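There is one chain below, alone, in structure tokens, taken in the form predicted on its own.
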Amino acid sequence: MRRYLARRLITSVGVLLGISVLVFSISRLVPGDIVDVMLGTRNVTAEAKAALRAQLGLDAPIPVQYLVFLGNAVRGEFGVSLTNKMPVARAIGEQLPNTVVLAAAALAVALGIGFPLGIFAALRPGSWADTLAMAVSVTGLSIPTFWLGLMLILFFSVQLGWLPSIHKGSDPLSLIMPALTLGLPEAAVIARMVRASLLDVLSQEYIVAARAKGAGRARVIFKHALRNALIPVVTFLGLQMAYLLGGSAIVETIFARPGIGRLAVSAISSRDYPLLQGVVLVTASIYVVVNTLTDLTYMLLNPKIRLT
């Protein structure tokens, strides 16, 4: 366990330098004087520019101007934003716990609807009941969510009126829509994989000795079968919840919520870089320390991978 540890450890290590490497070379890969892009070419003095060189540490080496950045990240230290001219670290620690609730939401629809629709269809395989289930889980993955989002709008806000379309502070009811709207689409993919997986699971060899010798039909799918079918079911969650803790820029934008997802956008179209570079490496290590957690929940689903 101690040696599995130390060797994701390791890994995750790696994966967050590779990243930082990249994240570094935002500001260095957009074509020209990084400084003239962001202040413009009119009526902008010499003196600006160097002030602003200095600020974002443009004026060193690249080896060095890297590793204060390393430095400072590891620290939780990404500069200031150039536009609200707060510390990056700050507004992305503002802006963090609003994404948190609504991915928190977001998961709780998938997993209140997929996993019930899931195993619904897979008791009933060939059925029509499952056939039905599968067909509304391929709907809920053809739709677009920035679509999904505008319809529910149109429908509850706009239509009956029950739902407000943008946040309103911690009025719960602003969070109904895009919880939906997150959620719905992950909901049809845990539909399908829980079928799938359970589906396989019910014919192992083990299922069919447990039915023989007497086990109810609760008891043999929550029991035996379940539990060896969310193997995969738990990838996917993994990956997902690292990627609605990361922001869903679409959703947020669309019903005016703050988040670092809409964070994101407002860098971009501000040319923030520093604030750009903060949400990209607090993103990508939400990622990283979910898919090391999910990796150690497989040691608790099932003890065999222990010895692999």
The other form holds:
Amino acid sequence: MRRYLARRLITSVGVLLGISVLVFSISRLVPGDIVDVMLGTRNVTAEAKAALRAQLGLDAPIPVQYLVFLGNAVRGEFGVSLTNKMPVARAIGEQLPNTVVLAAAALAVALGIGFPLGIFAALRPGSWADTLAMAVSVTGLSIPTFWLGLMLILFFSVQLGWLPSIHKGSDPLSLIMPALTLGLPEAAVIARMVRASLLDVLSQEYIVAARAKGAGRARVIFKHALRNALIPVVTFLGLQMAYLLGGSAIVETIFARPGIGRLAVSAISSRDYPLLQGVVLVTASIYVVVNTLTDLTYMLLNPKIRLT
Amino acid sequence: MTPSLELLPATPRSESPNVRLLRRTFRSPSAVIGALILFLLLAASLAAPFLTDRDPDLINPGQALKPPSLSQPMGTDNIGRDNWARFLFGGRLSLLVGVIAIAIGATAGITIGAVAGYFGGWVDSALSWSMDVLISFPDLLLALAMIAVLGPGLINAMIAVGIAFIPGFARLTRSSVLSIREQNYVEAARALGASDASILLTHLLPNALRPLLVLTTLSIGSAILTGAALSFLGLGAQPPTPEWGAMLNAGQKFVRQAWWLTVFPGLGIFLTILSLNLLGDALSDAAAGGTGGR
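Mind pulling up the form predicted together with its partner chain next to the form predicted on its own we just looked at?
Once more the chain from above appears, this time first in line as the rest of the complex follows.
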């Protein structure tokens, strides 16, 4: 187990290093002089260009530039945003909580709908109820988030006038549609996972034995099967939580919600490379860390892996 | 008891595995529905010039924001362009983004995976590590990072989306190649003096073809989706190009006045993804069914 743990952690550190190389390359691979690209058509003096060049450390050899970048990133320093002149770390720190709230709310939607739907479908596999639940699920899987968001606005804001279509400070109502937009497609994925996992467990011998002893189907599912069926689903949830963080760009853009996804999109449009690099690095790192933690949780939950 | 001739399977023994896979796939009703929707969408975008006589880019301010009518079934946009013509021509581009992106991702991924699996050693370690790095980015985030390097635009969006799909193809090819690399017939070919390239192309890759076909079907949908998402964010197709994601981006500003500008382009994307998901699910079920069974 200790060896597995060590190997898993080394892999993760290797991937994090790779991510830092890739994120570093973003600004160095841009065709042309990065300083010209970043300053664009803004009217700037030669001194301002030289200052930016010095700030980015562009005069040093590339490997040295990377090491400086890495050293700064480890200390949480990503430079200064070109658009709002604010340290990138502070900009991310201010926006990240908004995205986490959105992702958590979306996860609640996904679980609240996905779980019952998956169990409902697995209760009578092959029945019309199963077919219907899976039809709902494949529909949910196929709806583009950006269209779902617009359709919710069309229905709940324009037609019914119930919910605000754009973010309004602390109004909890303005979280409902963004959470649904991000959460419903995930609910579809979770429903499929729960169904498949539950059906798999239900076909195993100890379940057949419990049934043979006269336990009712519902009792078998909730007392015996669900706990084991949950293992793969929990593993998957970690991945999805991180994915929700990354996929927030679209939802935040539609509903004009502040958050790091929207920060990334605006950074690309304004060619604010320090800001973009910071957001990409932080998001991808969160993804790797959550992924690693999920794997370790899985290891703890599953004795088969623990023993080897 | 000897079985009578009538009880023997009706299918001829010589049926190729690929034909059998297709036959098993289309036994599922959802695959048939998926194929039908996909066929209609493809036919509509290919026959676009015959299905409308209006120019998708023709501006007509006098006809701005007209709701759907008999002559203009999807209404008009804020500068009076015909939404039906834009829908038809936009579908072409949206589908094309997915196909080209997957072509890029599959070509690069299969090459990387085959080289890594065949040569092993440090080549494998280095390539697998870079694939691990790429796969640790959510698709859209990686595509956004690539757009930051390449700049916004339709062609760049295809490349950016394609790169996001490299790791999936590389991993699948690598594991297929690994599993058959040590087989006797590969050894034999090597002993006969066949070059590395010819062994890869004639012996190893054809064996990986079927899982790759399933992956391609499953991936095209998400590639179309990611491509449309980039256009929706204003980073893919640029105005006035009609493309479903870009049309949604433009229509979003008029969601209160003109529902038809957001409903139809999104419906196009939704139906495309739905049909590919239905087909892909049935195909992977059929492929997982293996050789035995029904």
